[in-house]
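Taking the form predicted on its own, here's one chain by itself in structure tokens.
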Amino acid sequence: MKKQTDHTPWCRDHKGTVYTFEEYFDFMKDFHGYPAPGLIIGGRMVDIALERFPKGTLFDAISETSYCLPDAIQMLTLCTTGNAWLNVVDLGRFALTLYDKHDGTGIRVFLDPGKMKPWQEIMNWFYKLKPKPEQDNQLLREQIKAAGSDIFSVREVQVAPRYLEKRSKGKTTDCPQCGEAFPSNHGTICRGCQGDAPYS
């Protein structure tokens, strides 16, 4: 296990910009609003995947949770929910994959339960063994920093063909019910009028 120092690189972005733990900590606060433990860990996970990818590879990303990891991916890669290069497939697992856009070969990095066991405060946070107010945030950050890459496992994966298909909204039409424009492949009326709108 390599001890993390104040000057040890914690993660890098797709351009090769390297962040120390403290620099990434500040970056997180600016982007996410709070230096969440999952986002600290997520930065390291993205870095692990990036360093295993050949330079110049065009890649997409999958996050297997909707919490924290999508932000780490968006902060450190060109993959965002807005450009549809980031797929959030909420399986409830703390895992991410970067994969080649063309052939679907990828690197999956996940927080490994067996490897977390020596790090009690990480276990307390991840498994919610203590209520949040009773967790020691300072100790948690120190353990995340000290653990470095030791709490993850990495697998080569092949992404399912449906994630390689070019996504298109198709033609746009006006909803006969509300009058707003929507993709015609959603049906005869927009999804909002079909009952999927998030409003009462």
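Show the form predicted together with another copy of the chain, please, because up to now only the form predicted on its own has appeared in this conversation.
The text that comes after this line covers the one chain and nothing more.
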């Protein structure tokens, strides 16, 4: 990719810190390991949502895909997997929503197939119209940058009440089998000892 020398903002975080395309690349490598196209696009999507969201509102987030987009949200807002302000709802749609955690009103930003058509390399990547080795990664990044906000649509949404509830762990007790602590509402022994442990 050509060295970016312009100072045009690409995205911002919840505190208002602005990232140029180039600065955001460094941030992506540091957090996600590499500047994935979906994450580049995701940065702009979070920016659009933040821009429309009333300042000072406490918000939670939904990512409708488990690919890339959750990381754009985690990098640019305080909504994370570990604090559960980020909800990944695996619908496989490239869309995110920031919503008021009290009343559920939100802004949904989504990649709009109708608007992507003029950008052939974005189409090649997103719909896998060409095998990955034949895709032109530099052109893809240039098209993502040039397209900017033009490939998204935005709408206001009302998030369902179950996403407004605070999660509760209940009582914690020690498992009589492995001896480790677990939420007692999981059963008499922990889920690991019930056969769900990821080890062989």
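Just so it is clear, the model here is predicted, and its values are computed rather than measured. Basically, rigid core = biggest C-alpha set you can superpose within 1.5 Å across the two forms. Numbering follows the first chain given and starts at 1.
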Core fit, then Arg12 C-alpha moves 2 Å or more between the two forms: no
Rigid core fit between the two forms: Cα deviation of Arg191 in angstrom: 2.6
